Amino acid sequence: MALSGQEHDMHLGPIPVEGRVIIVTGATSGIGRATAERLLRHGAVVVGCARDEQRLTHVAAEVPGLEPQRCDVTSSKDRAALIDGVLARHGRIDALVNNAGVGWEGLVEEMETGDVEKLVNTNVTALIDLTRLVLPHMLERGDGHIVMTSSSAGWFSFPPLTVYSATKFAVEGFVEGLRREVSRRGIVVSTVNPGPVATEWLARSQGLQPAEHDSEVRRNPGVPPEWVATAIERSLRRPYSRTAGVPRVMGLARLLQVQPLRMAADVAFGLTAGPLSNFAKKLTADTTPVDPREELQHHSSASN
C-alpha cells in the first residue's frame, strides 16, 4: 500500500513500489514498455495506456499483469477517460509517469505547422492536462508521485532538435514551479532526463511509426531503454522530488547554461547547424530503409 503524506515525510528510506497504483503513458514501445515491465517484476499495479489500441492489446498480451487503457494524449476526452477510468476501478492513483510524447529532428524552417502542433500538444499539453486531471485526488489524499519522462534536451538546446527542445524546456519550466505549489501538500514530483536512447525514436521523428523491433528499422543509437526505465522507478521510491540525468553525466549539460560555456557553445553550434541536421538525415535513412515521408507506415504508439 501507499504511504500517506505524513508516513513519508516520516520515511527515511525507499518507499516500495508494490501494491502503488502507477499510470505510464505511451506504454507500448522504448521507455514505456521498459518501465511498465520493471514496475510490475517490482509488484506494482500498471496501467499502460497509448493511443494504437491494436498495438496495446499485442503488448498487454506479451506483458504479464498489465492492465491496458487505450488513450490518445492529445485528446482532452481520452485523458479525462483514463484517469476516471482508473479511479473507477482501483479507487487511487499514486502515481503518473507522464512518458508519452514524440520527437523531431530538423531545422525550425523546415518544419510543417503540423509538426509544430503535434510536438507541443503530445509533449507539453498533454502532460500538463494529465498532471492538472491527477492532483485533485493526489491532493485530497496528501499522497502522490508524479514523474516526467523529460530529455537532457530540455537542459541545453541545440540544432537539429530545437523545436523538440523547446518543449522539454517547458517540461522543466512547468515541474520547476509545480514543485513550489505542491512539494509541501505531499506530491512529488521528478524528471527523468536522458540522452539518446536505443529506441525507434529517429524513425518515428520522421514521420514513421515502427512496431517494436521492427525488423525494417535499426535502433538509434544510445543507452539502454531499461537505463531509462530503472531512473524511473528509483525516483519513485525517493520520498522526495528528484531530478535524474540518464547517463549520469547528461547532467553536465547543464553546466552549458553557464557563461562563458553558453557563449562558447552558441559559436560552436552556430557553425554546425547545417551539418549537424544533414548528419541527423543521414543517421535516419541508415536506420529506416524508406522514406518516411512516404505512405509506408509501421503499427505503434509514439513514445519517448
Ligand SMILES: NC(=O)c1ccc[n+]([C@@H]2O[C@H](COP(=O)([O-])OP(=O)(O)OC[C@H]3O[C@@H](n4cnc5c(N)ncnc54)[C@H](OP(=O)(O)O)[C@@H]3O)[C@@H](O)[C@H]2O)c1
Given for the second form:
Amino acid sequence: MALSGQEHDMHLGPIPVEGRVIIVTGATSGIGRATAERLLRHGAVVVGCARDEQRLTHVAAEVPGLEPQRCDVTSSKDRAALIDGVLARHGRIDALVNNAGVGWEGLVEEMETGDVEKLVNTNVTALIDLTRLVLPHMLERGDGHIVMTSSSAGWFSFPPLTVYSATKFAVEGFVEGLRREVSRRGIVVSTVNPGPVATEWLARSQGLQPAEHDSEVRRNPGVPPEWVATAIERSLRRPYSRTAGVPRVMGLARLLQVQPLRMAADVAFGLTAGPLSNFAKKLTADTTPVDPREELQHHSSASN
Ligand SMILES: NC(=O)c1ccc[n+]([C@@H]2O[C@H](COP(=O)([O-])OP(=O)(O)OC[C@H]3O[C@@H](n4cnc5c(N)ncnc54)[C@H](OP(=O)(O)O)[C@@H]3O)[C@@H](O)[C@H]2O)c1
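Mind giving me the form predicted together with this ligand, seeing as the form predicted alone was just shown?
Following is the full complex, with the preceding chain placed first.
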C-alpha cells in the first residue's frame, strides 16, 4: 500500500510492505537476496537486480515471485534501463533498496587504480545516481522510501578497510544531506549499518564471481544476512527516516567519532594496521579457496 506524503505525516504507525513496488540491487546473494525473500514473503512486488545473468535466473527460480532484471549498477545505461523498465511495467516505484556494494581489504598502497574506481563506482556513484533517477518520480507522487545498505565502516574507518570505509562515509554524507532535501516532501531515507555479515562479500572483494552452487563455502564470518534483511524491512515500514546498526550494538561504533575515543583509535589502529591487513588476507584465503575455474575468471576480470 503506497501512502501520499500527507498520509505519511498522519500515519505514524507501521506501513505495510504488501503491494509496494520495491527495487533491491544486488539481490542474488547475501543481504540483498535475504531482503528480497523477506519482502516477497510480506507481499511486496520485488524487482531484484545483479550482474550475473545465469545466477539471476537460478535465484529467480528459487525465490518465487522475484522479478529479475540484469543490471550492472556501475553502468549509467543499465541504471536508467532498470528505473525506466520498472516504471514501464508497474507504473510506480514505492521503494529503492540501494544494497549492491563491493569490498576491498588491504593497505591503500597495495591498491590498483581499477580497485579504487570499482569501489567508488559501485558503492557511491551508482547509489547516488540510482537515487537521482528515482527521485523525480517519487517527489511527483509525494511518496517513496530509499534505503541504503551502508555499514558500521561508515561510522569509523580502520585498516585494512580504509577505502571501503571512505565509500561508506560518502554514503552517510549523502544520506544526511538528502534527508534534509526531501523528508518534508514525503520521501523517507533510511540506512542500515551492519557489522560483519556472513555473505560472499569477502569473495567478491577479491574479484571472484561466486556461482549459485558454491555460495555456502564462501561466506565470510558474521551475523546471518537475514538479520540485516529484517532491519531493512522494518525501516521500510517506518514513515520516518531511520538509521539501524545490525546487530544493534554496532551503533556504539558511532562513539568512535567522539574526539578522545577517536584519538585512542588512531593510536591503536596505527600500531596494528600491518598485522590487521595480514589477518584479513589470511581470512580471505581461508574463506575463498581459489579453484582453477575461478582463477580463470579472476584473471579475465583483472585483465578487462
Ligand atoms: N558482508 C558484510 O560483512 C557487510 C557488512 C556491512 C555492509 N555490507 C554491505 O552490504 C551490501 C551487500 O553486501 P553482501 O554482504 O550481501 O555481499 P555479497 O554477498 O557479495 O552480495 C553482493 C550482491 O551485489 C551484486 N553486485 C555486486 N556488484 C554489482 C554491480 N556492479 N551491479 C549490480 N549488482 C552488483 C552481486 O551480484 P553480481 O556479482 O552478480 O552482480 C550480489 O548479488 C554491500 O553494500 C556491502 O558493502 C556488507
